[in-house]
Amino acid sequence: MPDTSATASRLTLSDLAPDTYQSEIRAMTTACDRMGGINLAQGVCDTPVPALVEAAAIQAIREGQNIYTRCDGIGRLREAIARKQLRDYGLAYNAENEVLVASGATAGYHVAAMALLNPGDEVLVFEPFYGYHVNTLKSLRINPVLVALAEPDWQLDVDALRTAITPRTRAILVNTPANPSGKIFTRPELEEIANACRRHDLFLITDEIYEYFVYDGARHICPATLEGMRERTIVLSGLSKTFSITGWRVGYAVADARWMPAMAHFHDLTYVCSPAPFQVAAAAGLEQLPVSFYTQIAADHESKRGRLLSALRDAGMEPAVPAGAYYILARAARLPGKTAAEKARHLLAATGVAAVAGSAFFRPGRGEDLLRFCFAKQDAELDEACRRLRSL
């Protein structure tokens, strides 16, 4: 019989895989559907899908829509989104050669990291971040520098920036409106972002996934609209969050056509095309919904987080009001537990009500006061939740 010792011994995990682990908003997830909970943890966003989304998508089926694509989408939603972009923010891109339908924003974000980062390269992330902006980043041997943004209200620490920008860094990542602060990061912030990419010349990586979810008032701002910021930023953006279709897998990225081919190359290589029959229902969406269905998500999500921040008040939570996204970071002080896991855990076991550890969005020692709560919900669900929560 031929010695396989010395064989077993290179059966190994690779080395990136040590860090590779289920993230806390999935653990709680599968603890909530467990025991049938309420979950307010993941952002699932199980609200309606808007009806001639849905309609469109059962349509493109039943017609036999159901092969690959060209692996950067499909022309009729690459120029819609190319119309969405000029509309909304006087962008204009190509469709042809500057639009990139992904298998979900995420995707987008992967294949611009592999196009366009090298690995040993660092990118600055604020914190608080989301999960899987930094553990892309590693999982191609990227370096994510953490940059914490100012407490209370999570500001642009702007001395914080230029200090960690070393000769190693290539880009940074922008998440506004941001998951989990619900942060918009204000214009003169954005300028001081641009500047600092101008003078190092860097990539600027915006998530912009939440770019409909504001309050108050409030506007969303494209980075790319900034002088001399065209070139250089990589729009990542989707349809998951604005049709609450999160499983359908259909975002975007649009770039100069400088970057897109290597991003096309790089999705066609590893997602190959996002599904065909979703990317006719989103363009379909994005052709016939008119422009009070945006505002309207606003308003309706806007009502939904004045629930569940009084539900959390009355719970003794003391939660951080989110200008856009939707999720809310509360105080949770007053919960058993020493970590941050520990009492999203208590609070699951005592209401059946789902909420994120604040340490999943922060470096190890900081959010272990936080949990996160999504209030993207049906409205009967949300106020059963409200309901729970008022109950400590």
The other form holds:
Amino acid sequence: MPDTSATASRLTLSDLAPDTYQSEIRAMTTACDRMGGINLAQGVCDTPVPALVEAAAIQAIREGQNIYTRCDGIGRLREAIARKQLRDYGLAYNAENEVLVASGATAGYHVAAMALLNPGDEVLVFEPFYGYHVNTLKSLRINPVLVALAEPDWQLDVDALRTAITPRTRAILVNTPANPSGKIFTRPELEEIANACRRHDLFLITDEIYEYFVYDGARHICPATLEGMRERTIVLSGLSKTFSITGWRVGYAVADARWMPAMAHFHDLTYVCSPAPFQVAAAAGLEQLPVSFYTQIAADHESKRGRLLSALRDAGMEPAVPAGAYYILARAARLPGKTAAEKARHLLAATGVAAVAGSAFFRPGRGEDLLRFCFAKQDAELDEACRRLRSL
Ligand code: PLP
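Switch over from the form predicted alone to the form predicted together with pyridoxal-5'-phosphate (PLP), please.
Everything in the complex follows now, all chains and molecules, and the chain you saw is the first one.
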């Protein structure tokens, strides 16, 4: 029998695992489910699926559209996505080789990183950040470099952007409208970022999953529309939020034909394809829903935003008003607890409302008096959450 007493076991996690696993958001969801609370933590978005999208999915399953599709998606959906980009942003993409239907924007991001970046490369990510943006890079041994946005309203700090760029920088990631801050990058800010990309020959990866969640008359700007940016921008978005189908896993990437075959290859390798019947349903939604459907999303969520903002103020927290997306970051200094995670757990125990610790969106030591609340909820549930928050 080999004597292993003197040596550590080789049955260990990878070097990466301890650094990236256990998202705080998921932990709060688990704790909330255990006590039957109202989950304003995860961006699950439980508003209704558009009826025609739901019907199209059921019909597609019944008709037998249940087998693998092309790894970059069915032609009908690729064409619908290309038409949408043209309609909304005036950007022309060839549906045959410049559109990738991905298993969510998450997969689009993952395969873009695999196809375009190398271990040791640096990618600038603005802080506060969405955890997947950082952890996906780390999981591929690519280094996220955090560039803090300036408080209180998360403006781009141009000097911080310039000084963060090194010879190893390969890409800048922009999430607009942003999770968790709700920030919509302004045109001058996007111009600065585009300048940096052109000057240093960088990719721009944009996560535009909240493109229709814009408030107070704001308009989403697709950064690929800026001069000279189409060829170096990987646009990521999807239907998870727009059609309330986060569990269906239908998203996309659009990018220049130079980058797409490699992205499609890695999508094939890691995800095979987005679920077939849900691709059909997403295509039906994009083809048939009127433009007013998208403006209505903004109006509905603007109303939800208003109700949650008012309840948070009444509860003695200091919410920042988000310009887009569907989260509110609120200062929760009045809640007991040294860390944001402790404050979130206190709030859950006291009210049955789950929020995410702000620290999940910042480098260690930051965000400890912030909580993030999601307002993409059915009205009745959101109103009950507001009532409970007011009772605090
Ligand atoms: N990107 C951002 C910024 C998000 O907040 C989320 C979900 O919360 C996603 C992407 C996930 O998108 P998908 O469901 O298309 O993978």
